[in-house]
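So this first bit is one chain, no partners, the form predicted alone, shown in structure tokens.
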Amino acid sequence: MKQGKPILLVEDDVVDIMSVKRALRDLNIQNPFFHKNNGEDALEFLRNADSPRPAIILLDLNMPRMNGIEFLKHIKQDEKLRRIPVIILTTSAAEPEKVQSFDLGVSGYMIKPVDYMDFLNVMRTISSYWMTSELPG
């Protein structure tokens, strides 16, 4: 991932959180890392002037209180947040969720594999995308 740029993970599953942290460590990605358990907490974090602005958001869809689709609707309507790239990282392969996610402007949609080595490859793909992608300032 781009050096020094914060990563925000919005995920409620403890095992998946640990897998993301482990994959970042195994890929030697040392960016500041922030985690929120649901969309409401993530929105509060993003709207807090004292919070660092993440340069990428990794987002699960199936969460309590505010799911990923609801979260996307909020940030894509917010002038200050809408350009932060969001990559869906979920177990849901449902076509309607994919279509709705892309309609809401996500940068990518990745299915979380069960096997850790496959998951590591997904994270490597996200990192490669992130390292080569040019985004507005």
The other form holds:
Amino acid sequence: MKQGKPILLVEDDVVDIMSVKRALRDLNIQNPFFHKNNGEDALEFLRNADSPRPAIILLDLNMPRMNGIEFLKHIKQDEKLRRIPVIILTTSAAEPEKVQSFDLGVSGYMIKPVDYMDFLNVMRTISSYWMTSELPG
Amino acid sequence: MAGLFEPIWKDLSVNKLGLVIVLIILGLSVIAFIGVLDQTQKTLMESSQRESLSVAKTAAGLIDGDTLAGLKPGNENTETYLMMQENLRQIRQTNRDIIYIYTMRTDGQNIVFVVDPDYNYASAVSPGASIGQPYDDVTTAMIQGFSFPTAEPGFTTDEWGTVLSSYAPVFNSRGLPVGIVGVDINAEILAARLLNLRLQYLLVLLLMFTLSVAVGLYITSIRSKAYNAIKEKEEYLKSVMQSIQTGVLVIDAKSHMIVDANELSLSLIGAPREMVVGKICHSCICPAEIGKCPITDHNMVVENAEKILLTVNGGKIPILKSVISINSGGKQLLLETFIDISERKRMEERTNQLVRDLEQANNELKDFAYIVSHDLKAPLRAIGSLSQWIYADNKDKIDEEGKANLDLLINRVHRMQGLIEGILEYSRVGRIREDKECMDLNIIVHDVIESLPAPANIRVSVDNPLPSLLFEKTRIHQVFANLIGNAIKYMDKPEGEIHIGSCSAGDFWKLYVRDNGPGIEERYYEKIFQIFQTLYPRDQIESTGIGLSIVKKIIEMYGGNIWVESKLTEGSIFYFTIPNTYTVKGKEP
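For the form predicted in complex with its partner chain instead of the form predicted alone, what are the coordinates?
Let's see the whole complex now, leading with the same chain.
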């Protein structure tokens, strides 16, 4: 990913967090990595002036307290946060959730594969895409 | 139903009626008899008086007054006397009613006889009187008779008997009255004639009486027959009405008053007849329709309409009602017939409740299948990932057997993943609905063949042009993908043949997918369409056993049918039908 730019993962499942961390390690991605357990914590982190501004957000949909869709609604209304690219990383392949996500301006929608090797491929794709794509400052 | 069939003349019993008729006829007869008899009696008297008077006048005219005046007592054997006797006898013979005829004169003090034809006469009816023999029972009429012809107003009785007398004056040559001629009509003859008349009238009366009795009896018998017939009919109608298992109310269309009610309707209302008959219909039936009766106010027809019957306790009974307007004796009546549908209503309510419960359960089940399978995925993924990491992180510590076990574990994770996806897919059919579009099956089948990587030894071909149907794209794709996919997956011949075709079959399109694969035993024809049912061990051919159950669910959702015909080792044909109401017009093959 863009050199040195932080990545924010919003995810509550411990094994899924481990999967992302492991994939980043296996793919030798060195960017700073931040993790929040739900939408509320993530919003608080993003709105804290001391926090580094992430270059990309990996967002789970099904989370306690504030779920992914609610989180999206908040940041897309926030002038400072709305341009941060968000990629959905979820279990749900349901059409309504996909439609809702894209309506809220997500940059990608990935389904978490059962096989870790497949997951690694998903992460590799995200990484290579964002290595090439230009991002707003 | 006494009210409806009450004959107006019921109080007057049939026998009494006959008697009244007889009495009226008899009474009239007696009055007529008395009237006629009285009149006849009068006429008879008058005619006798007239006759005797005229005989008296005639005789007076014939008698010479001077001669009469000249006869002295003791002259009884004179020629003049005897001739006068003979003349009077002859006059008497002209009328058989006359008993006596005689001449009289005054001698200053008394009225005395002069010529009496019976005096000294051999065949006389009485001894007769001699000249100068005084008459004692003088009447006013007799005295008047010396001046002008006079009749006695009635019968008179003297020593010679009871008679009806008339008198006429006899004048002398100077025109002065010198005596009278008296003519007596025999009262006995008159009485006999009257009696005869009375008897005749009595006979007529008796005849009339008999006739009237006969007529009365005849009328009575006819009426009684008619009455019995009506009564029988009435009984019949009554029993039909009362035992019919339908509530019946008869209502006067004008006043909306209940005129009649049968047993069933009374027992439903729960009140005796007196409390129902005479009431306004809305107090028992259709309470919501006061002033807007569909029949009388809106001129509509009520047939098998659901209405309400009010019971005496304020309860409401749902009824199914029909109303017929009838005309009875110039009165417009509404004949309301109804049945109690409480039980049916209760059943309906129960059925509706069951349907609601079932719908809810079904919805819960649908959601349940979806949520469960969705939530199962996360831990399954964790198991998969963790086992892979264990192997990756401990490659040098895990031996071949351990590796094989971990491989099996990951393989089972994949299988479970497949099952979960299958359930999700299965639950999506019917739950997630797409818009139906015009689907050209030729294109769909072509796309499906393209998307399925068929090995080089398998040839897939379409036998004839396929129809275009209104269908959800995903679903029709699933149908062919599963059927053709299965044919490829299970193909066991070196030269595989898969054929797709269609034909019209009545109201349906019949489509088929035929292969020359291993075939299916007949006992599995049903089983293969059930969810999670597979015919081969999963380690041999990886299958979730969901595909055909999804196909079946889709086809049945569209009102079609699916079945298989097969010959073991030679191949199978999967047939399915789709109602041709889904055919796109103008796009038939």
